[in-house]
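First, one chain by itself in structure tokens, the form predicted alone.
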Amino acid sequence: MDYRQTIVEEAAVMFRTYGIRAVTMDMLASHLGISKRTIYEVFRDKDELLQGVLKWMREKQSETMKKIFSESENVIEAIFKMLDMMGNHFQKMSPAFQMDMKRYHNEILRKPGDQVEFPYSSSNSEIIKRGIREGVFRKDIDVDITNKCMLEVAKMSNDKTVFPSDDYVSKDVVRTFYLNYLRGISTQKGLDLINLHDKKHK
């Protein structure tokens, strides 16, 4: 039996719920009803398991994003759907998971390549290009620079040291940051669509 997918999915749930440090291989094995040895036959150590979890989370995110953008009438509608998804994702994610990633597994976040990419840090360049084609984003913006800025906006809006959970609601912070940034790169058509969808969501 191939346990890899089962282990990854259960580990993803437990890491996101309790944090990475709090989840031991013994706990994971107990939840799965298998031996710890079985886990170590698939993953060399916890860091390798974490990489597998991040890769799986990214792939799921990518599939969902593709579905959202293929079913949306325009890029602004798609972005609002994406923001809802991001808000729900961060609300369900334990602050301990995010803190553990920064404190103890930062080397994983620094590695190049999609395999260990942190969820919701994937490229926005296709979104930006589609927005330009649809006339909702200005043609004079630099796609590469704008993409990097949008990624930093996403990271900052989810930084619990800047916006602690006791004082701020994650989805509100993400939405506020993103919408203000989008207004700055939008045409009048884009601004009208942002105002329309923002009003609907409120």
The other form holds:
Protein chains: 2
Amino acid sequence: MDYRQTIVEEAAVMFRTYGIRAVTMDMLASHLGISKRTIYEVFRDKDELLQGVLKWMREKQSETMKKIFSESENVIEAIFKMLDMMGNHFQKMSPAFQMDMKRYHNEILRKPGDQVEFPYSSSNSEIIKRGIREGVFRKDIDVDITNKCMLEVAKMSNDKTVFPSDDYVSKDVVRTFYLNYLRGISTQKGLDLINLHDKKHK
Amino acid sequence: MDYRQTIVEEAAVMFRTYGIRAVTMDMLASHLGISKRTIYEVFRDKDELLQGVLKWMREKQSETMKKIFSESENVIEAIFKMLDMMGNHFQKMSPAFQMDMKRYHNEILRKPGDQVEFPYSSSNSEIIKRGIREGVFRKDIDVDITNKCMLEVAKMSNDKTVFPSDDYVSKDVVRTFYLNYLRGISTQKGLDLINLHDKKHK
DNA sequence: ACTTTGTAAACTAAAATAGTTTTCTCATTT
DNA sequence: AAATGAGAAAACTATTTTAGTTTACAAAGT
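Mind sharing the form predicted together with the DNA? What's above is the form predicted alone.
Complete assembly follows, chain above in first position.
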């Protein structure tokens, strides 16, 4: 039987609920009702498993994005839907997971070729380009830089070390932070759409 | 200077955000901007620190409860406010924290006298007694047993292993589960109040 | 100057956990 | 029915973490 997908999905849930380090291989195995050996049959080590999990998360997330993107009438609507989705994801994602991700990230050059990229909020420049085409974003913005910035804003908004959840509600931070940035790159038409959706969503 | 309270409060936040095991003493120290040594000056070991944290959580929680209790017109109103507060707390509380608490709990008889009690939802029989007095709860219920049961219902509602947050929204589970139990011990007057508040809260 | 209070960092000892190996069992195939 | 293979179960090792200690040192108060 091919356990690979089953393992990845369960590991994904456990990692993001409890954090990566908190989930031991024994724990994962017993949750799956299989033996630890079987996991190591499919994945060389925990690192490879993590890579598999992150890859799967990215793929799933990317699909959802595409769906939202294609089902929306305009970019602003798409972004609002996207923010909702992200809000959901981040609510399910334990701070421990984010902490562990940072730690893995900081272990510089663990193995060359290994990319430990943040699974969610992988915004892509397509959104920005479409926004410009639709006359919602200003024509004079640098697509590449803006794309990177929006990703950073999204990441930062959800960083518990920057906005401790005691003082802020994660969802609100994303909204205000991200939307304000959005306003900054919008045309008048874009601003109108933002205000419209913001009111409707509230 | 007396660091004790500062340490306890920071540890409390970190424990419930990242889980107990995920927070190392070094991490805690550097977060506080003090040396690890200083922590050990005040607390013999991590266990004693955890006890301190839990005690403080219980006290703070108990105070809030008393406040809610005294500021409410009737028991049902108090319980709805209480549920709101609990919802908040559980949202801030990482599943890792709950997992670690269970683990500590299972290490039977770690030290005689050590009580590792769950900090939140320490409902007390006062609420039930007041409910009976107000004619909201049936007179024939066993106060002690009901108290214990309500506590268990509250705990269970927030147990991620029972209700994985993928499938359920924690807040909704508490609401339906707890409220249904509540209905079971209520008189007609109680039922009316529950329906009233439930509608208003929605 | 000396004591206290705390920092910084190196250190040790103990615990936890990744990863391995062995043995056993059940099911499928030949 | 014997052989093969896939996986369970559990014991084991080796590595890594982390709790907790010790040491050397610095600033501040007396």
